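Next up: a single chain in structure tokens, the form predicted alone.
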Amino acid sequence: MSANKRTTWNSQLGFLLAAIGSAVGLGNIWRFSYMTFEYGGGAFLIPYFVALIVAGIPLIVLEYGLGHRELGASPLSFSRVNPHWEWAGWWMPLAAMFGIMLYYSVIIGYCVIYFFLSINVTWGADTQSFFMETLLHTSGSPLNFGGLVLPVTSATLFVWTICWIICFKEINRGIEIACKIFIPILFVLTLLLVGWGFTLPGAVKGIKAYLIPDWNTLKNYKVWTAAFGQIFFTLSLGFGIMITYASYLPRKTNIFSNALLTSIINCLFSFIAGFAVFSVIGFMSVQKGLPIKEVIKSGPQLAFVIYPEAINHLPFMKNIFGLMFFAVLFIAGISSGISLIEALACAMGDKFGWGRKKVVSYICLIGFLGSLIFTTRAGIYLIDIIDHFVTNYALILGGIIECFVVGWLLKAKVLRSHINKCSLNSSFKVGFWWDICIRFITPLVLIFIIAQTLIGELKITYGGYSLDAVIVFGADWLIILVILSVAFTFYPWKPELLKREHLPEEDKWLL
């Protein structure tokens, strides 16, 4: 798609809601809450907000600015800065699509199944056995696939179909409209869950565990590493999504203020959603007579084992509470899922000049077929392994590369100048502090995070899985993504696409 014919958002609100929808995902609801509890309660908020300031906001400003300046998804944007780094531009959307969306769609499928189970609360008393054995028929090993699980496969097909319907249309008639509907509903349902949670017996106990600070934890570097990692993941950084979304913005737009709003609203949502989670955890603690630590679990266990068990103990309206909770998870998942698809669809449209409908259809078909491995009886184990490696290595590597390409090759001050020129009517300007973060602070922090994770990995195999499983579905998966990223660079760009003279006449002032 040529730049002068590029679709734009219908409104700033539409862009903002789409960006927030991408950032707000399933991890905001359970991952942030669990990490806050594990790493010192209220004390965790200090490194979390430090991470937001020195890593989260600088990187989201970078991605918004780069996509807006270069009018392209990450591969085209990187190629216009330096053609030798095109592969890195492909790395991000490929990691997002084939590293995350393949299994993310399956988890959203779990939400679909549990939404319908909530109608009559039919998961039974033993929610752990129901999830792992009755529903997933787990094989006990990531290397023993054991065939497809039909309900999960069907739900995953439904998820991919919904994403295809939304992404099939131009972004201002598909994703923008969907997010204008989904995000307000998501926020309203979340607030209803928080309010309902406050009424449960034991809710105060859970909220105290969530917020009471343990200041001693701040002395542990792992807490700071976890905070920076959470900020990085929760803002959808390193996926190529925000670069893509920003490329559809009008030429005169307040990039910095949009970046601030996206970051702050996303983090506030995580914090508020934590009350809904921990009020239920406190309720469960009282009902079972167990300490909070023995009740709370991370990841899918929290959503599909602990919450259903809590719903079983509710005195009334169990099905309504269940329907609301899994509707929240479904909407959060879909709003993030469509952005993962869009990042790759836009990149391929830029490169090959294919029509949007064709690209989106192929991506969704291949995506569904790729998801089938996660709908097998080994699926839950594969999700755990690949999620760990993609989020702890692939995405952080993308962030480090972004800092190098923009900070040192393009020069941070060049992009900062562009951002400020585009925001002539805004009092929010990017200062020199941003250059320092992008060139030094942010990449050094990310390098430290990835190094610490790798050191720990070399000592103990992740999750207690066999070394073969970790290599095949962890390291090898990343190697395949690298090969794909490089392979896409062999197809040449049309020469005119790499020239910045492609800008429409009314936008020449931006050069």
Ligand code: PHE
The other form holds:
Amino acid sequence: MSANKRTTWNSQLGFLLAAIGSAVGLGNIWRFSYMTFEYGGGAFLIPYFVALIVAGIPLIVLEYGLGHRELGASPLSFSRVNPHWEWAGWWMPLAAMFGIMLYYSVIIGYCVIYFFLSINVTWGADTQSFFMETLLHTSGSPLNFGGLVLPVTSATLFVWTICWIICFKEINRGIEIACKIFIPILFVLTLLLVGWGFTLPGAVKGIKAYLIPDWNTLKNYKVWTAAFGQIFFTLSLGFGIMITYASYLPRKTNIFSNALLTSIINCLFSFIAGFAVFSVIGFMSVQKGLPIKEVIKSGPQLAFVIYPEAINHLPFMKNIFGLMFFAVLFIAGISSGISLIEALACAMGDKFGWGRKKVVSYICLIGFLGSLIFTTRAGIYLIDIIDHFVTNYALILGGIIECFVVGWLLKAKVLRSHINKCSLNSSFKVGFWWDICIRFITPLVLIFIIAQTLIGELKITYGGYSLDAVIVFGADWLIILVILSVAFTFYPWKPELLKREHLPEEDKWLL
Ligand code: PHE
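The form predicted alone done, now the form predicted together with phenylalanine:
Whole complex next, starting from this chain.
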């Protein structure tokens, strides 16, 4: 797509809601609460807040600024800064698509299934064996695929179809409208769940477990790496999504205040949703007479085993509670999923000049076929392995590359002056502190974090899986991504696309 024909959001609010839609996802609801509980309750908020300040906010400003200045998804934006770094621009949306969306769509599929099961609360008393055996028919090992699980495959197809319908239209008629509808519903439903949670006996016990700090955990490096991983995941950073969304902004816009608003609203949402999760966990622990530690589980199990069990114990309107909870997860998931598709669709549209409808259709088709591996009987284990590697390595690596490309190749002060020049509101300017963060502090902290995780990993294989499973699955996936990134890079750009003179007239003053 030529730069001057680029669509823009209908309104700043539309952009903000879409960005919040991407950020607020499944991760805010169960990933954040569980991490907070596991990594020291209220004490976890300290590394989380540090990660937000040191990496989250500087990088979201970077992504918004870069996309807005270069008017392209990450490959075009990187190429305009320095053509030798185009491959890194591909790595990000490809990793987003093949690293996250393929399994993310399957988890949203679980939400669809549980939404319908909620109508008559038909998951039975033993929610653990219902989820793992009756529904997923788990094979017991990540290397034993054992065929497709039909209900999960159909639900995943449904999810991809919804995403296709939304992404098929131009950004301001598809994603923008969907997020304008989804996000208010999401916020209202979440607040209702929080209010409802507070009324349950035992809620206070759960909330205490969520928030009472255990300061000792701060000495453990894992708590810090987890906080950084979570900030990247929750703000959808390191995958070029925010670069893409910002490339559709009008020329005059408040990048810094939008970046602050997105991060603050997203993190507040996580914090508030934590009350809904933990009041229910507290309620269940009182009902069962067991300590919280024994009733809580991590990852998908929290939403699909523990929550259904808690719903079983509710005195009345179980089905309404279930419908609301799974609707919240579904909406949060879809609004993030479409941003993952958009990052790649826009990148391919920029490069190959294909129409949006064609690109989105191909991506959704290939995406669905790729998801099938996660709908097999080994799916749940593969999800766990890939989620670990993507959040702890791929996202953080994306962040380090961005710091280098912008901080050193483009020069942080060039982007900062662009951000400040196009700002509508003079009181919200990015200061020199940002240059220091992007050039030194953020990348160094991220390198340290990734090195720590790697060293820890070499000692014990992740999650106790066999080394074969982790290597076969992780390495194959990585090799495919590298081949694709390099292949796309070899395809030549239309030369005029890379020239800055090609940018629309009204942009020249911003150069
Ligand atoms: N931010 C989303 C969440 O918290 C997930 C996501 C990660 C979406 C990366 C896009 C890219 O669930």
